[in-house]
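A single chain comes next, written as structure tokens; it is the form predicted alone.
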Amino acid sequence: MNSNSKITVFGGSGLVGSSILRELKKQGYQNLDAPRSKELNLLDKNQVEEYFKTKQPEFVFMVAGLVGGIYGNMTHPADFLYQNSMMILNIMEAIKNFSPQTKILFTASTCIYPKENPQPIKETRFMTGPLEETNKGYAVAKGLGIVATQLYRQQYNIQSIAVMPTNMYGPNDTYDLKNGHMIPSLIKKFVEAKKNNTSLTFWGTGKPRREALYVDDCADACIYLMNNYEEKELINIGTGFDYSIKEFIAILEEVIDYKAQINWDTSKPDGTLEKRTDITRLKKIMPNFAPRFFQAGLKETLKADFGWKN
């Protein structure tokens, strides 16, 4: 990509495409293009068509789709499912028709891993076992994005690439306690108590492990790997390190400076117990990334979003 390339972030509004469009801005890319769902709808194949047909962008970040944390997925599985499917699907389409010579990066997840994984998870995990029955129509969703990468690639000739970011915060987050991820929740539960001076309930008991990527480092790579990598292979966005759910919930009472009455109700799901990443790959791409740890984007990210002052 040179500074005058026509880009386009499908889900620029979004936690990680609002992330893209800003470290793209930060290095002096100019011709780029967001559009929301309002003005392209991804699920109507006409409308993206149309797109791809008039705008013909040189390099698209698909980083648009229907998420949510484990409640959402239990209560709308068809949903994540067919909204997910259908949107990569429509643009797949559309490049190969209108638009052959557009490079494509598509981000899935690394939930979509199968549920049980010898740590850390390399890429070659990939469809190797059963997945995680809390999040299995976003999960084959995102896979079958990936393979449509491949394919549309093996059969097309289609410039595309397909990456892996992990559990992910920061910034212009959802911060939806019924439906959102795991970390933007702790994060807006623990704001929230400390301003009532209430106590804290979480699900599960606590002891499962995740990473915590904050998303202007996932955004790095993205455009790092948007410029440096041209091969079919998955490739993990990740830290290389985790922490448990109280670990997480740890560290929170510190930044926060809160110390809460913390409830567990064990009646409701842990999810996958341990879930981190093997970022050997990305490492021998771009041997300079260097994730931070939580409590550095917690503090970043309490800074932009609840206008902390510590």
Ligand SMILES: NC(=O)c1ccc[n+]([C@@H]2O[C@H](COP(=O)([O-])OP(=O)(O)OC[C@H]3O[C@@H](n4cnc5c(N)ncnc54)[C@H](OP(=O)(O)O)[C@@H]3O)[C@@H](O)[C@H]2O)c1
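Take the two forms, find the largest set of C-alpha atoms that superpose within 1.5 Å, and that set is the rigid core. Positions refer to the first chain, counted from 1. Values in this document were obtained by computation on a predicted structure and should not be read as measured data. What changes on going to the form predicted in complex with the ligand:
- Core-superposed comparison between the two forms: the CA of P114 stays below a 2 Å shift.
- Once the rigid core is overlaid between the two forms, T272 counts among the residues whose Cα shifts by 2 Å or more.
- Put the two forms on the same core and the Cα of W203 is off by 2 Å or more between the two forms.
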Contents of the next structure:
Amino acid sequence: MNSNSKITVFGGSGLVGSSILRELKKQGYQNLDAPRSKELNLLDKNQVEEYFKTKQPEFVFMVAGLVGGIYGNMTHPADFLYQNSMMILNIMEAIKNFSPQTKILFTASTCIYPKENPQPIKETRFMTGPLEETNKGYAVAKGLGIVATQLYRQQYNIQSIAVMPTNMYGPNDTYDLKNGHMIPSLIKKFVEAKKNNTSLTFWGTGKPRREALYVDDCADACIYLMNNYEEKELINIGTGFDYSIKEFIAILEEVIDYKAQINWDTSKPDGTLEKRTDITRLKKIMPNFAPRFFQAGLKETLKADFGWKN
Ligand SMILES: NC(=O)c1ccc[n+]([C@@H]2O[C@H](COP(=O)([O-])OP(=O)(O)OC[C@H]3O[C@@H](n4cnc5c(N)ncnc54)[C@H](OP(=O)(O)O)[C@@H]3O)[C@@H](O)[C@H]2O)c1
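Since the one above is the form predicted alone, can you give the form predicted in complex with the ligand too?
Below is the entire complex, every chain and molecule, led by the chain shown above.
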């Protein structure tokens, strides 16, 4: 990409898309387009075709999607399947038919790897075992998107790459305690508990370990890969380190400066004990990739989304 390349970010209002836009601007890219779903509904094949016919973007970051936590996935599994499948298929067909010079980067997610994995999870685990029941619709659709990037490349020479980001958090996140993701929910619960001076209850034992990728580090990697990666193989974008839920809580207590009374509801399941991504492949392509620790990203997030002054 050069500073005048025509670059489109689909999903530019969301957590990842807004970060990619911020980073692109910071790095001097000027010719950016980020249509909202109201202007361009990616579920509408005709609108998508028209967009590629008229705009002919050179680079597309496809980070739009129907995204949510366990509750959202369990209550709307068909919507997650349908919408995430149709968006990427409409785009790949439109690129093939009307804008074959476009290079596209598609974000899937590490949560679509099989339920059980040797740790850390390598890219080669994709489609090698039974899926987590709770997000099957999402996982199948995202898996379809990855395969689409590979097959349109194979048959039509479309320059398409796919990445697997891990759990993210950061400015402009969705803080929906019912439908949201684990890390933003934890942050929001702590901020609320401090405000109201209340206790907090969590499921399980607090022992499961999870990664936390600050969204700007993911955006950096996506932009770098758009510029430097040209293969069909998937690339994990993780951190290489993780925290137990208890460790996340200790960091939140310290940074937010609130020692909450924590209750553990051990009648509820812990879920998978460990989910860490192997980032060897990414580090080979981008040796300087150095995702920040949760303390640092948390402070940035609190400043951006909660008016935190420290
Ligand atoms: N958040 C995470 O922790 C995480 C982890 C791994 C992977 N990912 C992946 O990263 C990508 C972005 O996630 P996110 O957390 O940034 O999502 P998000 O904050 O929920 O944003 C979703 C974006 O998708 C757009 N969108 C939804 N339906 C659309 C439609 N029909 N037409 C056009 N645009 C539509 C929305 O646009 P409008 O606002 O204009 O409707 C919004 O910009 C997703 O592919 C997700 O699978 C996220």
